[in-house]
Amino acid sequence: MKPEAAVVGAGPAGILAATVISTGGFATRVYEEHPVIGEPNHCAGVLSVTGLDKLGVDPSDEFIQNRVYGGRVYAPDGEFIEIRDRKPRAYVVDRARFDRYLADAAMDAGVEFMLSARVDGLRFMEGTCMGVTVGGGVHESWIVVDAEGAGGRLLSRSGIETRQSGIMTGYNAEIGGVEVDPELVEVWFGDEFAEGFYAWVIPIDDSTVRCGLGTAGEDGYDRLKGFVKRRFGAAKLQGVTAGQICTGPPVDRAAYSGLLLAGDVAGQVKATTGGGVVVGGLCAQLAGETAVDALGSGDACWGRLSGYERRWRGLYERELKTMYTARRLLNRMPDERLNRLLAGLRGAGLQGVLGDLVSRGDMDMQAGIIREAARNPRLLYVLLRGVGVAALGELVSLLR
């Protein structure tokens, strides 16, 4: 049977969009290029407690591996500040199991999944997307949701350039037999191993971690080995995977006639961390609601679908652009300045202030934390010394 809606990609964004459309009463098919949903797993796998709640996903031991209460942020010289809350702030999840958990709920809602089905292109007729091509065959639909992931391969093949920027490669591995605090995530800055981003240590339990980093270079695997050696000494990397990380701003356009973009392909990602499950999922649900409205009216032209642009941008674009500006400021800071910034925060005894900000803030919508930090006289003084007047002013201007 011809689906009324075709969704490209069985990541969280694609699955959540498909679930909304199918729940709305329309036949929905998801096309996934891999034979198993959630594999290969490219994600570091940290999701905020509040983020899952916003998505309407119940926390389950089917995919939750650990609960973390805060983190340590390391300067390039190895000094760190620690921020710890009294309650869990995030879940460490097995992303493969998480994706399959979402897919099971989607199938219960009537969504059809086609696995090992790599979409070759989007099918346009007179300027309107009317389906996809798979293996050279045409699969028609009334509307398409593109949740293919970063880069927009299908869009580019159709002559649509989203000009998405800030895409780099992330590497992940699991390491056992180490000693860590199971309640704290570690974030490490330093051009030596994570130029343009950072490295991470995510505890699965008190002796097993998920360790990784992001880099714009081609030597990410060697950098990861170097970081692991620095952090843990001799340690064996298991199950190394690589995937794309988005650290750029949202794309200029996410709605076309017959076509909606959702998730990483639309740049609906926290540029500060590269995390896109929550905000991308929220936008994908809005895309699903827009698709239901369009299918119900029998009109999937751009004028009808443009409401999606207004909704997701009105809710999240400012947040995403603020986080992108913060990412740009971090990228422009040399290691020595980062060392001074963290030393200034430690020396001024501001770890408690930062902890209070984080405990009251939103991990997924970080503009509020940045705004409060910029209003705190003690923090502002340290930030001005570390970041500079011009750079900090650029960030604060977005918060007004």
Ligand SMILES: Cc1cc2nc3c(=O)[nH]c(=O)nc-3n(C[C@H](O)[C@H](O)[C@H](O)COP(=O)(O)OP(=O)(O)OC[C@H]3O[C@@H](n4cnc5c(N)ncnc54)[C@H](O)[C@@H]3O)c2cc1C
Second form
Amino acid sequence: MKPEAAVVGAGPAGILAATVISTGGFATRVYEEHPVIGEPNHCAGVLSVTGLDKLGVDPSDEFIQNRVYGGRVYAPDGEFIEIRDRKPRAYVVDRARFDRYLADAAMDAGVEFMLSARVDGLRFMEGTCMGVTVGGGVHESWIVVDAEGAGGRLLSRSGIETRQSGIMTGYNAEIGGVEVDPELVEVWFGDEFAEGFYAWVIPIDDSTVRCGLGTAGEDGYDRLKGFVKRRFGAAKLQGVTAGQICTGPPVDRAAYSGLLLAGDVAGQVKATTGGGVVVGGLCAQLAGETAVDALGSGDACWGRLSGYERRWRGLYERELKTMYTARRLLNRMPDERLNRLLAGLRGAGLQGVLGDLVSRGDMDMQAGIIREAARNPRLLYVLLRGVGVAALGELVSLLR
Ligand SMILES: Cc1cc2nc3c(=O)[nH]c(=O)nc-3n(C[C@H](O)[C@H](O)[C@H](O)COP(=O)(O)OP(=O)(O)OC[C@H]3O[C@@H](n4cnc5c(N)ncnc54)[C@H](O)[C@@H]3O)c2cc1C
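Here we have the form predicted on its own; I need the corresponding form predicted in complex with the ligand.
What follows is the entire complex, opening with the chain shown before.
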């Protein structure tokens, strides 16, 4: 049967959009280039407790490996501040199993998956997207949701340039036989190993971690080895993977006639951390709702689909842009300033204030935390000294 909706990519965004469309009563097919959903898996797997709840996904032990209560943020000189909540703030998940869990629910809702099916082009007729081509064959549909992930290569091949910026490479490895606090993630700043981003240590239990970093350079693997040596001494890296992390702003346009973009391909990602599963998933569900509305009315032209732009931008764009400004601000800070900032926060005894802010804030919509921080005079003073007036002014202007 000809699908009414074609979805490119069986990542979280594609699967969640497809589930909504199929639940709305329309035949939906997901095209995935890999033979197994969720693989290759290159994700660190940190998903907020509230985010999963907002997505309507049950926190199942089928994919949850650990629960974390907070984190330690390390300055380049090794000094850190610790923020720990009384309740779990995030799940550490096995992303491959998470994606397959979502896919099982999608199949229950009637979604059809076509695996090992690489979409090589979007098919346009008179300016409207009317399907995809796979292996040279035409697959028609009334609407297409492109959830192909960061970079938009398929879009580009089809003549649409999103000009997405800030894409970095993220490396991940699993390391066993180490000693860590299983309740805390670690975030390490420092140009030596993670220029323009940071390195992370995610506990799976008290002796196994997922360790990684983001970089714009080509030497990420060597940097990761260097970081692991610094953090754990001699340790063996297992299953090193690399994937793309979005640290830029959302794209300018995510709806075209017959075509919606969702997830990383639309830059629906927290630029502070590169995490896109939750916010990209929420936007994908909105894309699914818009598709249901369009299919129901028999009209998938741009005018109808532009409602998607209004909805996701209305809910999330300001948040995403604030996080992007915070990322740019961090990128501009040399190591010595970061050292000073963390020392200032520790010296002023502000760990409790920060912990309180974070425990009341939303891990996925971080603008609220940034806004509250900018209202606290003690915190503002330390930030001003550490970050500088001009940079902080830019951030604060976005929060008004
Ligand atoms: C190292 C690393 C660590 C990360 N850690 C986290 C984290 O802890 N928390 C978090 O929230 N996010 C994290 N992310 C980001 C997260 O992985 C992405 O935000 C998320 O996967 C985006 O989902 P998506 O569905 O938009 O795209 P993807 O998950 O990238 O899915 C896109 C799918 O489309 C398929 N595809 C692409 N092109 C085609 C085509 N032409 N035809 C058919 N199929 C195609 C791909 O094979 C893929 O399966 C991390 C990323 C990296 C690289």
